[in-house]
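So this first bit is one chain, no partners, the form predicted alone, shown in structure tokens.
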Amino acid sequence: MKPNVLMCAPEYFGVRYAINPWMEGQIGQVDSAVALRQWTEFYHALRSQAEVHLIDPQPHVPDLVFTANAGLMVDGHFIPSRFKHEERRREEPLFREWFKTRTTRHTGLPKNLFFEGAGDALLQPGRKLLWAGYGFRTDREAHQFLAEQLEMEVVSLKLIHPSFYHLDTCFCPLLEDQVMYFPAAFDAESLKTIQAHVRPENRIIVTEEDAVHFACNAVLVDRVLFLNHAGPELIQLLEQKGYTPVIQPVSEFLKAGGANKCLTLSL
């Protein structure tokens, strides 16, 4: 059975404001034709491996294309996001409406808590374990709420590098208890936490060169890994561990601070 994924066509995508370092200097600089071509090619590549569902794009929400931030979906239980920045809060009712008839359970966040969905909450395949990021967009207090609602272990990781403001920009859980991550994105305590949960042979360290091209912002379907970019050494390492890396460039979306994983939400 193919996994289900949510995407949104980039009909209205563009950089119209700056709420992360990637957006600085990029307002009005997105090539819409290139963005559409890259998204479409990724969409078709992903459709060969997964069932892709679509939410309709809307003109007043250029970042709706980054469906990873809609919320978190686990076994039919949907927890919608509450965005930190006013610019993205207009997406919240659109996502809530889409999920209203497509979930078995829908649980809203406590008031005054920020949580930016699967951008900051990543399931470890095959385990009842959720890696959760905080420091820029999601409140650490939201992690306890997630643990209680989902009845699973939630491991908190603090992000300290402004360019890696969501966990999925610098951390990617893989199969067989493996993880791929960029250490400079985390504080020292969080690095110790990763090391305590993941054996050395299961840690794939990503270089800065790969990290700034969002190699960690990858989409895993079975053993196929869709990435915007990966250098020869990373590709070789992934292949040695049994994965099939597929380079699916989405560089226009990096101008807004997102890549392949940001463009998808696992359902």
The other form holds:
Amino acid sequence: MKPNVLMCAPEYFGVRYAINPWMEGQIGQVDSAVALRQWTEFYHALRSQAEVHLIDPQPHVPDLVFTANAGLMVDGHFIPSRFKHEERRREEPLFREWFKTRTTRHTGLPKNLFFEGAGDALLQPGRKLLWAGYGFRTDREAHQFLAEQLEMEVVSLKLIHPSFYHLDTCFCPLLEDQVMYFPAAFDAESLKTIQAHVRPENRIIVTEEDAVHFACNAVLVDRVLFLNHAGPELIQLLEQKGYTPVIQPVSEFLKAGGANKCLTLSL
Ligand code: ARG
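Which structure goes with the form predicted together with ligand ARG, now that we have seen the form predicted alone?
Complete assembly follows, chain above in first position.
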């Protein structure tokens, strides 16, 4: 069975406010035609591997395309996001509406906690383990709530680099206990935490050059890895580990601080 993924067409996508460093200086700079072409090509490539569902775009929410931030879906249990920034809080009712008829379980967050969904919460395939980021958007206290609700181990990682403000911008769990990540995005303690959970041969270290082109923001389906960019060494490393990297450029979306993974939500 193909995995299910949620996406949102970029009809109204653009940079209209700045809530992360990538957006600064980019207001009004998105080329809508290029964005639509890049998104459509990615959508078709993904559709060959996954069942892609769509939520209707709306004019007042330009970041709705980043469906990774809708919430977190684990085995039919949906935990909706509460966005840190008011600009994105307008997306909450739209996602709530979409999920209302599509989930068997829906658990709201406790009051006053921020959580930005699968942008800050990544499952390790084949294990009952959730990696969760905090520091910029999601509150660390929300991790505890996720652990209780999902009944799984949640490993908290502190993000310290403003350009890598969501966990999925700098960390990507892969198969067979492997992970790929950009170390400079994490504090020293979190790096030790990663090392304690993942054996050296299973750690793929991403260079700054690849990281700033969102190489960690990859979508894994089967052994196919869709990413905006990966240099020759990273490509070779991934291939050696048995993956098929597919470069699917989404440069217009980088202007808003997101790439391939942010444009999808695993259902
Ligand atoms: N402009 C959006 C924001 O700052 C980008 C979200 C990227 N999403 C992600 N999962 N990293 O919230």
